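Here you get one chain, nothing else, as C-alpha cells; it is the form predicted alone.
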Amino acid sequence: METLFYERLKTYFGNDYEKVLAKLKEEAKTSIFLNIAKAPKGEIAKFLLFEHWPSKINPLSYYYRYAGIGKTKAYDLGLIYPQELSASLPSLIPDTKDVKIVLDMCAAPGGKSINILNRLNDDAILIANEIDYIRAQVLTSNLERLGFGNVIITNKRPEELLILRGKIDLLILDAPCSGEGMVKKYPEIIEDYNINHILNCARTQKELLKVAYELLKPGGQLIYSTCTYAPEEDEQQIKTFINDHEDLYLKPFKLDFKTYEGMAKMGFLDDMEGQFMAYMQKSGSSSSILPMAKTAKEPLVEAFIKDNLSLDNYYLYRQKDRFFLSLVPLPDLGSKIMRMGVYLGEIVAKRFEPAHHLYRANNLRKYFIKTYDLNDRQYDDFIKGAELGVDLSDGYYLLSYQKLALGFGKVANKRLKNKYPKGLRRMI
C-alpha cells in the first residue's frame, strides 16, 4: 500500500514533505553506543579503529562507517553496542538518581537496557521481560556481551509482570509499532504498509499501556517510545492515556538543550530514524519494598567462589543445577526467569561447570582471584578458540585484554584450556 504510506507521511511534514523524500533516498546512517560501564569514554576510543563521528545530541552515540563492526575489538570486549541514534534517546529522559527498581517491559533485542544500565547506581536492578522466547535468548546475548549483572531477564506475557504491581520506579515501554520511522532500514515496510496494522498497533498499545499503569508505584516514572509518527500509535495514544488516569502527567525533559512538553518526536529531518517519546509521572509517592528471592546454598558451588572470587557477601540462586549470582538481594519474580543476576554456572556429573557470563560481569571484575591479561597474538588465538601455552599455576583465570574482561580459561600443566563460547569463536 505504497500510495497510503505517502499520503500519511505527506500530512506528517506538510510543507517539509520534500524534504523528508529527499533524506528517504539518502542512505541509511549506522551508529554505535558506547558501553560506560564496561570503560570510561576516553579508554573505548582508543579501540575505535574505523571512520566514526559523534552525534550532536547523545555523547554517546556516534555515527560509523565500517562493514564489520561486529568482528572488532570493541564488539569483542562489549565496549560498544550497534544502535541507531533515535532508539538511544528515550533513556536519556528520566532521573535516575534514586531509581532502584526498572522494569524494560519489551526489552529485546536490549539496547534501551543497556542505554539506562548506564545510567544507573550500582545498587538498582533492572528487571528485562521479552514476551518472545527466542528475541529474550538474544536480550540475555547482547546483556551478557556488554557485561551487566544486576539484571533479571524474564520471558513473561505482560499480564505476568503484574506480580509486581506499584513497585517499580522506572518503567520503559519500548512498544510494537508500525514501524514508519524504519522505512530506510527495512523499505519492506512500505509494501506492507495499511491501516489496520497502524490499529491494531493501537490496541496492542492501550492494553500495555494499562498493565504499566498498574505496576508502576506512585512517584514513579514511565517512558512510552514507538519508532512510528502515526499519530494512532502516538501523541493519541498518551493523550487518551493519561485523560484515563488522573494521577498520570505528563513531565518536560530536555534532549539536545531543547525543551519538549512531556512528548517528542524525531526522525528524518534529524538524520536519524524516526522516534516518539513521551515522558510520564505517576502522582504521589511510595517505597518499592519486593519479597525477595529465596537464596541456595551448594557446598560445591561455594567451594568455587570461595577458591575463585575474594568475596565476602553475596547472594547465590538456584534454578534445578543452573546457579546464579548477585551482590543486591534479587526480588522473587516467581516462574519464566531466564537470569537472575551473574549466570555463574551448573553442575554437571558432580563438578562444577562455571559460566561465561561469570567472566564478563562488569561488577565482579575486581573480584577475582585468578587474572591474566593476554597480548596480542594470544588474543587472536583465544578469539580462534585455540589453547595457549603458559606459565601459571592450575585453575580457572579470567583472561583479559588490555585489562578488560574477554574470557576465561582453565589451565592444567601449563596448558591453558580455552572455554570461550564455540558460537563467538571466528577467524579474523
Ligand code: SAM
Given for the second form:
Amino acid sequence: METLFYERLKTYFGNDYEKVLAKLKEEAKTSIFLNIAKAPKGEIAKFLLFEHWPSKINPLSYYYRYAGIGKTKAYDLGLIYPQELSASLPSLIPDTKDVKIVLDMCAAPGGKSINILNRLNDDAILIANEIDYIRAQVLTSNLERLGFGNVIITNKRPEELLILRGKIDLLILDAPCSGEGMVKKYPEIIEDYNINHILNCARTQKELLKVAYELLKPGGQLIYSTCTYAPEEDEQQIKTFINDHEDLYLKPFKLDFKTYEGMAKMGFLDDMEGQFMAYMQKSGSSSSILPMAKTAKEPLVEAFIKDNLSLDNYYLYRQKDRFFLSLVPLPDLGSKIMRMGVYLGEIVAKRFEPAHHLYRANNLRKYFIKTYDLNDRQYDDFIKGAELGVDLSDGYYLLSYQKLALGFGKVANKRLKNKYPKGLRRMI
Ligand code: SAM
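Show the other one: the form predicted together with ligand SAM, since we just had the form predicted alone.
Zooming out: every chain and molecule, the one shown earlier first.
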C-alpha cells in the first residue's frame, strides 16, 4: 500500500517529487489561531509566553514550539485554538460582509467554525453541524471555550439539514477525506493507503455536495475543502459538480498574495499539511426568511437574568429543563439541537443553576452585573477547582483574569464556591 501512496504522490508532484519527499521527513509544524473575537490581537500577544512566530499567509495564524500549549492561560481563556495553518485558510476566502446564515456542515472539532466566526458580523448566525455525537460534544466544548454565542450546534445527518433548503448564505463543507495531506501527523495513513478508500470518500463527498447545493440560496457562497491531494476528491470532484449544475460557478479568490481561479491546493511544499479548497457561488440572489424558533417564558429563569445581567432584550429558548439565550432571534431547526445560542443553565429541583457557557460568552460579557477579577494566585487556585475566600457580597460572579472571562463562582458568606467545570480543572 505504501508503494501506491508514493506512486500517486509522484504523479501529483512530478518534478517536485524529491523535494516533497524531503519535506515529508521534516517534523510537522504546529500552529495556533488567534481568537480576536475574545480580545484584540495585541492583548492576546501578551499571553503568548512561548516561542511563536507569524505564519505570513493568515494574519491570525502563528507557528509555535511548546509542548504544554493546553496548559497555558492563553488556552484556558479561549484566546487561542491549536490548528494547523493550512486548515485555517479556507475560511479566509468568502466574502462575509452581508452574510447572515452560515452553515458549517461537517464542523467537528470546530476549526473552520472558529475561523469563520472570527469574520462574521454580530447579527450573523453560524449553524455548526456534526454527524458524530461524540465529536459534536468536542465541537460544543471548543466553541464554548472560545466564547461563541451566536451559534446553533446540531448533530444531524446532512439530509436532515434540508429543512434549510435554499436558505444558506454561506456554506462550508470541510469534507471527510482520505487525508493524504496529513501523513506527517498520521503516518498510518500511508500504511493503510488504499484506492477503494479514496473512491469511498469521493462517493461520500459527492453526496454531501448534493445536499450542499440544495441548501445554498441563490447567490449563496460555497467553500469546499479537503486535506487530501487525491484529484478524485478534489479537482475532479469539483469539476464534475460544477458541470452538473448550470447555476453554479467557480469564483476566483486571493490567498497568499496570489489569485486562484476558484481552486487552490496548499501543501508540503508550502511548509504546510495538504489542503484543497474550492470557492463557488450559486447564481441569482434571494433573501432568506426562516421560520423562527418558539421562545420560552419561565419566571425562575427570567428572574435570574434580571438579577445578573443588565440586558433588556433577549430571546430565551427551552429544551426540557435546559435554557438557552440569544441576542438575535434563532431559526427553528427541529430536533437534534445541542446548543441554541448561549447555554444559560438548567432548572434542578426547582432552582435555576447557571452554566459555564453563560459566563464565557463573548457577546454577553459586558452585561454582567457582578464580576470579579482574579489575581495570579486566585487564578491558579480557581483552575485547580479550589474554593476561594473573597470579600464579596453573596451571589453569582463572572470571574475574569485581566478582565478576560474565565468562568464563574457562587459567593456565600465570603466563600466563593468554584463552578469551573470538573473536566477543565487542572494542576498548574
Ligand atoms: N471542519 C472541521 C474542522 O475544521 O475542525 C473538520 C471536519 S473533518 C475534516 C470531517 C467531519 O465530517 C468529521 O467530523 C466527521 O465526523 C464528519 N463526517 C464523516 N462522515 C460524514 C458523513 N457521511 N456525513 C457528514 N459528515 C461526516
